[in-house]
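Only one chain is included here, represented as structure tokens and corresponding to the form predicted on its own.
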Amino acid sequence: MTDSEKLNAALTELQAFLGERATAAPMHRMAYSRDWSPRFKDMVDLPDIVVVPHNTDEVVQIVQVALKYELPVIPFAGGTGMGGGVVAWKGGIMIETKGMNKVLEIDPDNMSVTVQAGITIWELNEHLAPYGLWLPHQPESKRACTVGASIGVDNDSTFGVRYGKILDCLTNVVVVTGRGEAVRMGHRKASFSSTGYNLMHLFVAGEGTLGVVTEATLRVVTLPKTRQVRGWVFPTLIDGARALERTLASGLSVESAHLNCRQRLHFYTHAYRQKYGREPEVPDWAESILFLSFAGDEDVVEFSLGKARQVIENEYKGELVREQEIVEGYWDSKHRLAFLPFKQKWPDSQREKKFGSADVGVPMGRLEEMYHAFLEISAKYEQQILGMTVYNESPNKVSPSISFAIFVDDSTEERVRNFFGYVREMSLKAVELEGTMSTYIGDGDRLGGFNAYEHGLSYEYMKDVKALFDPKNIMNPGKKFESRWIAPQGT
């Protein structure tokens, strides 16, 4: 058959039992040609099929029709991720997951929840509050973010400092295999076990590689009762990380911690400005600033917060942030998402450039070394800075997690492609600093084959991984093992 027959056919059998959930309109097609990763403001990329499945048994025929035809299937949920990871670059079907949205169970009892993938983290939240509940993993995406894709990426949450990442709140999922099988992975509704291999772990940043997320069970915590957030500022970036360090020594319980550049705060300030009209003031001589929140009982949070200045400011000499306008307009947009009517950051950011990151990790002593190759490098590539932000998503650690971001002129290939040099040199710098090329966006369609240079000899056994769960490569293809952008080192 040729390959428009294989299509044909395909599209066929998938609307014999998906109907009008199965589709090869270019309309629709259209809508999920990218995400938003920096590309050429041209470049579309367009799946061949596109399909709206309501169940795991409905994802199990739909990949057993590809395998029949050895059609990719790549799985689409919010469209937010920044690395191409959802972009159909070698055509395909494109499952999209959001169709399977359904919360299948609430378990106050066993601080338990388990839904479909395709609910976004947002609506899942609304679900849990009349239970006094919530999911404490929190992408500043969580409106379009679902479940699913918090998986698939292993992304950066608001609160990772207490709570870790989507792995440390996930027991079980119900994945659907490069093979055509439905697989329940996991520990139940228990904490962990060690038994047997933690197959489950593979699937968390394993990007649609190795199958599609239908289902996932979740632990749950109980909303805090209050809320406190404040800011610091530092003469350097070393001094925010070792107050933070000093911070958890001291025993408290910090909910969230960002450690910014004075340039990043800009970007984070988008509210304050919208409200006042003017720059937030930050004094001459300070090169980070730090945000930590407190959450719990209120006798505990204000303890928390006095305990922390006194740490913060008489052993580091932190300044603390007096405009606390400034940290709510921080808040606004990095948690509450409370903007002003047609004034968010995201898009009025974007509209002449788009949002670009190296997303490396390095330790917490490497942090100025990297800084400063962020400046040299960005500046090598002309590429606007926005800024540095230091996430941290290991519970009670200092826990590196950076957004290196800057703005990139999409206007043209070459300074897309200019983009791309600098997250390569970034990388290779990071894995020199002992530490990772990414951290939250993931390989996607940039970092692939490039990245063996961090991984070595089991960059090989990966492989092995991957032709297991997918013996005919039709999941996600192209992802982790390939690049359009950067050229395997060596080469």
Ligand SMILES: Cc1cc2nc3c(=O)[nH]c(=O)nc-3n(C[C@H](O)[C@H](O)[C@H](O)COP(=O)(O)OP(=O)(O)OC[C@H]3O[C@@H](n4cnc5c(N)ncnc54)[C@H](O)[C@@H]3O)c2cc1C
Contents of the next structure:
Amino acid sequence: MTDSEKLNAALTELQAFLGERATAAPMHRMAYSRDWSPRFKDMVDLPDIVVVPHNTDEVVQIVQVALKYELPVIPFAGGTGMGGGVVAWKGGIMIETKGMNKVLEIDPDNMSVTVQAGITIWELNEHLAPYGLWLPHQPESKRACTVGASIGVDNDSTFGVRYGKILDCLTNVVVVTGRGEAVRMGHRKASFSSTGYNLMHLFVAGEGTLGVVTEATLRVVTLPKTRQVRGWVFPTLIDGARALERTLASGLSVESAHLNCRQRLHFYTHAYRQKYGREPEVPDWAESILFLSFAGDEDVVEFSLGKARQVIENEYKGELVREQEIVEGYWDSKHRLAFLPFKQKWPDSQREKKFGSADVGVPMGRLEEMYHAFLEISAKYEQQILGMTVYNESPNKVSPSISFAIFVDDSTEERVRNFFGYVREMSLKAVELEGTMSTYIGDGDRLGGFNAYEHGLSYEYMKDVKALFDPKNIMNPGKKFESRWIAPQGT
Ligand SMILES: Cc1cc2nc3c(=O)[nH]c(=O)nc-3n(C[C@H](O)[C@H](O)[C@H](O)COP(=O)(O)OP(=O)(O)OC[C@H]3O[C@@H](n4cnc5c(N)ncnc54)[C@H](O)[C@@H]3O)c2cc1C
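Write the structure block of the form predicted together with this ligand for the protein whose form predicted on its own appears above.
Now the complete complex, all chains and molecules, led by this one.
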């Protein structure tokens, strides 16, 4: 059978049970040709077929057809991924997962919710709000990003320093593996389990390379009654990090903690100047800004703010940002897909350049070194810096997940390749500094070829895990084990 005969036969079989929800029409395929990762303008990767299943059984049937004709299967969610995780550069069947967006059970007694994995985090929280509950795993892209994709890439959450990431919420998943079977994994609604192996964990950051997550059960928490957000500037970067460490050590429950470098601080002050036409009173010596939020009952939040100010301002030379509008501008950027400051004309509108990031992780003691490497490497590759933000993603710990953000010029292939050269060098540096190449974007089509370098012998076990769940290598091929953009030579 030729490739086109295979595709025609597969489409006919898919349409037999999906009807118009299986299509090879170019217009539909075009809508699934890329994500938010930098690509040069005329670069288009079309999947061969797009399908829109409504439940797990339909996904099982789709994967069985894919197995029969040995066609790639790629799960697509909000398409906001920044590493090319959904890009079908080997063709195949694109599964639009947002057709699976039902809430299957809300169980307030057990603070638990079971959903189909294509629901967005935003929609889920709208369902939970009448019960006074919410899912605290909140990436900034929550209006578009689904529960399945949060599991798929193990993305960051604004509130990670209090609640952790998606794995801290997850109690079980249903996955359609590359063997064409639906398998439930996890520990029902229990918080933990020490029986068997924790197979569910393999699907967190699995990027659809082992299977498609179709359902998930998550622990939820009570909506806080009130929240206060403040910002402090510091004379050095490390002062900001140490002030956070000390605030956590004091026993306070911090809800979110984001440390930004000087360039990123200027981004916020510039937005303030543009919007209000006034000069903010932020001192010139400020090298970093730490934003913290506290949430809960009003008296506890008031006390927490007072105690935090005492620690940060008395012990760490932190100065409270007087213009609360700067803090509100920052907070707004965490909750709206349209990030207001990006649209303003400094240093360039986002319409002219694209947002790109090296999302490495290093231990806190290596933060300064990584930051200086960022300045050097971005200059070497002629990248325009947006700045560094350090998110903290483990409950009650300084736990850097870092965005080294760049305005990417995507007007030519050469310039996009230059950006990936920057990502390559930043990734290698992070491993050298006892860290990891990625903390929230995932391998995508960028980093897979470097995994032997980061993971050593355990990379061989990863290959065996892949073969166990996906013996015919049909699940999102070209990710985790290959790099399309950057060659691993010299690693
Ligand atoms: C404005 C903006 C703000 C952002 N803010 C954040 C942030 O705060 N924190 C952060 O970490 N990231 C952030 N990102 C990056 C991005 O939103 C996240 O990485 C997010 O997880 C991608 O979700 P998505 O639904 O768009 O997934 P997609 O891009 O559609 O898919 C991402 C990956 O998950 C896989 N996948 C999708 N669904 C499934 C499934 N059901 N089963 C298995 N695999 C699946 C895909 O195959 C792909 O590999 C932001 C991006 C933008 C554009």
